[in-house]
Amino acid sequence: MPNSVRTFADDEHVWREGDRAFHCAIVMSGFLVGQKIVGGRNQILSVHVPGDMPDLHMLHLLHMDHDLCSAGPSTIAFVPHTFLNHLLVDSPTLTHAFWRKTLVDAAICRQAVANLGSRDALARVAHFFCELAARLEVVGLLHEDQFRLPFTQQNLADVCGLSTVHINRTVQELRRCGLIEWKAGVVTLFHRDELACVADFTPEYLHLSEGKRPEIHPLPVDAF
């Protein structure tokens, strides 16, 4: 695919709220965040690992309705919009992931609203770190349940909606527990069943493993 390749330093912006996208953007290496300020608060919104295409829903709407930003270093592709669209057109296979991934990309939004509005701290953080050691293992990224997160205590704050103090105490909680180590924008899962247990953790909801399109037959004539 024609495309341009770009890095972005930590907290740099790779779209702003209002933006009009005429690309979209892969993530080759790094973190970027979908964020959005409410009262006066930052909210990340989403989370996306290399792989993920996070404004994919550009190619359908005019506006970003949140900005979208680098957590660390990140290294950012932007294909034109004019070539997947032109591309879509000829392949259903490439359609059929796309409509996927946008649908997988909502099961996470649905998941995320459900952490903030009905666990508690622990569970909260603790689901965070189930969740992107999943993620992160499906794209070779997760080692000996190790991996790397360049978050600050901030970022992770704004993801689980809690304040800098309530996830420090939370994060040391999960060390005297003996469940994670997080250290030098490292993460350490010592007991993910453990783990997932306390975050109430069930990978279904990311179709890890459902990536097959389904095949078609069609109906019978007299079937209309």
Second form
Protein chains: 2
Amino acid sequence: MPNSVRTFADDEHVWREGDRAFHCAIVMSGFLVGQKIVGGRNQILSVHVPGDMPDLHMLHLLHMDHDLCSAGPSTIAFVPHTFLNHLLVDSPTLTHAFWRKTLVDAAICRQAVANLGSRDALARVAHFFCELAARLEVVGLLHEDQFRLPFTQQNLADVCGLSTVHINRTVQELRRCGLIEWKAGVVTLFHRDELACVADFTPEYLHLSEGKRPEIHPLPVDAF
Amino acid sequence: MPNSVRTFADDEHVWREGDRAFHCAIVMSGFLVGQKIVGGRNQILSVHVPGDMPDLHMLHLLHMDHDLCSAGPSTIAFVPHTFLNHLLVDSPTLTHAFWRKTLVDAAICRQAVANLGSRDALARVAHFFCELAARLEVVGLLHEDQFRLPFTQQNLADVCGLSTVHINRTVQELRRCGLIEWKAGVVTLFHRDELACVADFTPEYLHLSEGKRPEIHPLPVDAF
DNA sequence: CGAAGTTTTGACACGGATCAAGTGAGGTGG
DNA sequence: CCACCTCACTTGATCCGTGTCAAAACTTCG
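With the form predicted on its own already on screen, would you show the form predicted together with the DNA?
Up next: the whole complex, starting with the chain shown before.
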């Protein structure tokens, strides 16, 4: 694919709200977050890990409705929309794959709504770690329940809709319970099952292990 | 389109979490909500108005990750996936339109994250009314800033992640300020601009008035 | 070594939850 | 047509989770 790669420092903007994008970003390394100032606070709407295409939706929408910003240093590849559009015209399969990717992002977003609307601070933070671990595992960035996370506690506060002070106390509680460690930008999960229990986390919404999309004329079930 | 129409009473389930769907629902009248029990509470993740296709994502995902449920009586049309898939194979334009629809739903979901994460009760409720009015206006169900809403205050509480008691007080405050009226299942917005101000509502994220998707070989800009 | 940013701690304030009781309004049966 | 029941809405009192403010300890880096 034709592409140009660019590196971003911590807290550098890839797109801003209102921007019109002519390229799709692909996270090669590091983390990107979708965010927006609302009610005087910065609210992180989505977290994107390597392999994600955080602005795939811009293929069909005219203007960004939030900022896209690096959290920690990251390297991003940009592919022209024109190229992708030609690709998609020729390949229904690829179209479905891309579409599906945006649908999984939407499912993750729905889960965030559930998280913010109905869980207390401890469960929210625990859920964040569980989800991130699950997603990083898929792309091979989780090693022995351990992963790099170049976030400040402020970032985590912006994800969880909490104050930094309270995030700090909540993270300490998770540490005290022996569930996680987080220092020098590295997170370790000590008891993933217990953490998942605290978080009320189940990974189904990530739609990870679902079989491939069936052919349009489905095969008999026992063909699988 | 081949379709079967069914009516649902208040609080009847269309799909449940884990279900596999072989038809797409289209809301003909009434309201559907996507919801999920989380942390002992019922959290409404999305609200669907007539014209919406609340489970369009099930064309590509295997299992529902939340319940779909009627709020108030509603009539729903069901179209077989097999039919839609054939339609989409033949029409890239329609594929883009459907894809785009799921992307707008995702944008609305992101806004819900912002809402729950960063706004206080008053702004959340006000935002809900603003958004719903804007969406109903598009489908011609808003008449003189007035629309039918067959919700209980409990439903609204589930949308906003608040208790019924507090929803009640918040709605009363909006009434006291002369911003809304809500009785007998009919909502009236008295000062939409002021309400939008309280809610910090801007409709861009609904991506309503954006021009149509340009052709893949774009025309010169002054062609519009 | 100093400066700036991040994490930690404590004291206190407040928004919203919870609990409990009371008021309606619509639906049903006698 | 009225008595009753149920469910939604309303109100008041109290409690708790989280926010805010302010300062101290620690880190990172120039």
